[in-house]
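A single chain comes next, written as structure tokens; it is the form predicted alone.
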Amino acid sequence: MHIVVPLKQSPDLVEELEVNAEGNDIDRQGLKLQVSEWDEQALEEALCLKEASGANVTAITADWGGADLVLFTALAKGADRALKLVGDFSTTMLDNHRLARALASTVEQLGANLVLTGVQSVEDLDGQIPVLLAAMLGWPHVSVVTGVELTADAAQVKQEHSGGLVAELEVKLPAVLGVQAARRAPRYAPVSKVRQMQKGAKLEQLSVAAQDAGSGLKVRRVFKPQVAARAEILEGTAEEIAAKLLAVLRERGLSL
């Protein structure tokens, strides 16, 4: 069993984000990146499957930002291979359609049986990558996955629904799964182990041809939410606050 886990580097939301001079993206100059939290969940689920069934796990990421550190960290956590995709990757946000095509060609070359990717990215929150990747590969797909068990030619998948409901599905392999949460919290890779990997392990590289087929969408404007003073604090005793609240509701035609 060969499991591929794409790791997307996304902005660290702890950092203060600024809009670029063109006004169509965030300013990525000197921007701190980290692996999207849902991709961390996907990697952990893949490593759990490795421990349970002896699967091989390959972590892949595009060559920008801190790609080397991302891959060495994946190796330190237990991945068997680390592959950096080298191509026409810029520092701007890569269109999900182009990224999915690059991943699809890579997965085909690797001969994988299963792809586990985060259900979405903190950068766009649209959940497109697993869906697009599955469509381009012609494989079945399930997203919002919270658990995976492997059999000889299928995966038993738990899918989270609203209202606390969980569906149990059987998916024929090969397949693409968008992971919402792994069966346990993502493991921590000590700095000493990451440095050990940097000294002894080698990263593989794979050239990816330019991907022309994008989504056809173009971001015209990005801006921070406008701040407006719309909160009114009611002060006084409980009786005074209740009377003020009732007066406000009557004024706005909301009282009975």
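Values in this document were obtained by computation on a predicted structure and should not be read as measured data. What we label the rigid core is the largest C-alpha set whose atoms superpose within 1.5 Å from one form to the other. Numbering follows the first chain given and starts at 1. What changes on going to the form predicted together with the partner chain:
- A movement of the C-alpha atom of residue 21 falling short of 2 angstroms is seen between the two forms when the two forms are aligned on their rigid core.
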Second form
Amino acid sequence: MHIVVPLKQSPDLVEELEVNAEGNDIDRQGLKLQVSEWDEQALEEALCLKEASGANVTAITADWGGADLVLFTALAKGADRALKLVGDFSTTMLDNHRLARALASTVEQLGANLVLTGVQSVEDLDGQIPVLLAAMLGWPHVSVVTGVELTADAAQVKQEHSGGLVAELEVKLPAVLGVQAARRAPRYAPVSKVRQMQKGAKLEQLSVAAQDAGSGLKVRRVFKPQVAARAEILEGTAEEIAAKLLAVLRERGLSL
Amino acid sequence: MTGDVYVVVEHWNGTIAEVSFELLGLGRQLAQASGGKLHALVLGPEAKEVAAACGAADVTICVEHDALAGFSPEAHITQLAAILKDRSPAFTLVSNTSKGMDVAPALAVALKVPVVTNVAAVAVNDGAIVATSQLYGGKIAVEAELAGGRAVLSLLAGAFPADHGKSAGAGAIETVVPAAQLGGSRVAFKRLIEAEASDVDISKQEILVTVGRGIQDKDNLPVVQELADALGCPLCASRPLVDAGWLPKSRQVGKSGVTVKPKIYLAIGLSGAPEHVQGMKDATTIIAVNSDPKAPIFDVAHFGVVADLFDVVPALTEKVRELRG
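The form predicted together with the partner chain is what I want next, because the block you gave corresponds to the form predicted alone; please supply it.
Following is the full complex, with the preceding chain placed first.
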């Protein structure tokens, strides 16, 4: 069983985002990136499956931001192989079609049985990666997955729906699963172990061709949304704010 | 190409999803703007039942087949693509739900048309479709123009009014023969597990305290639990805290959790990501506490406090306790 886990680096939303000078993307100069939180969940689920049934796990990421560190960290957590996709990704940022095409050719070359990746990222303008990737590979897919069990040629998965509903599905392999949450919180890779990987482990590289066929979208404008109404801000010391909040609570129907 | 609009209607076991009315309402508007007809697409053995709720559409297309029971992404995409590939509609509208996330991008690839995700507004300017998406947790909006005048749009729930999609009228019903490939689906729907029974139903409370990632650590939870206890209401949480196992699933507010409409909603250390806002925006009074003055939660809240929750929350708890004696 060979599980491939594509990891995408996307902006850390704790940081303030700005629009670039051209107004057609966010300003990516000096932007703090992190592995998309859903991809972290996908990697964790892959590692849990490896522990449960002896799969091989290959982590892949495109060569931007801190790609090397992302891959060494994946190895430190327990991935068997780490592969960096090298090429021109300058037009890929708000174009998931291009990234998915690069991933599709990689997955085909690697001969995977299963792809686990995050169900979404914070910058999905033209569809989510797992479904685009599956559609391009011609593989079945399930999104919003919260549990995976493997048999020889199929995966039993749980798919989460709104209102607390959970569906059980059986998917024939090979397949792509868009992971919402792993069975446990993502593990932590100790710094010492990551360092050890940086010294001793090898990252593989694969060149991917520039992808011509993109999303078919033209980004006209990127902007910070104007809001019609904003909250009335209550100010003062903690003590004063608490008194104001209490007044609001009582006025708005809290009976004390 | 026609100016027709097709809406993918969602339902479980014959009960139509509220979000489908939002899509039908938008679809009606777009059909008028582009001079086409509005079609509703209903799949599954209960299709005819659901069609009765789709009076806002000119035509409701029903496909009944056992492979379309429940939700198998592959079976649904196969059937939808079979219907839509020869009809070349201008718009195919899908909701950005779990089902919609599986359907929209795959359908776009199958139909060879662009897809726009997380859409909160749509306009037609001189024949060009312009869709506005909310990305980066609602912090940034992106306006995309679609070449070719055709698109699959995946729409955020709650972005369009549902009332416009509800109609007592009855449109025409068109029954379509199921696609031949349905039998060979590689994804089989097994069963639906109902939500676990819980100690408390958070959708029926008058007041709720909900905590987000601003709480930082599980060990800090008592700070907000004490406020909830003082107010006599349950403590709820956003998705990341539930995923981390800090609070049970039955206490999760938002898209994949519970939709709540209390009289008072206290959002503590919550940024206000669209997935969360979708589940609480209809609360009568929303009060938000967050140290980031630019947090999107302040766009939906009625009252806001820009401060460290660890200062303000204990002070409020103390005040409530004093009053309650």
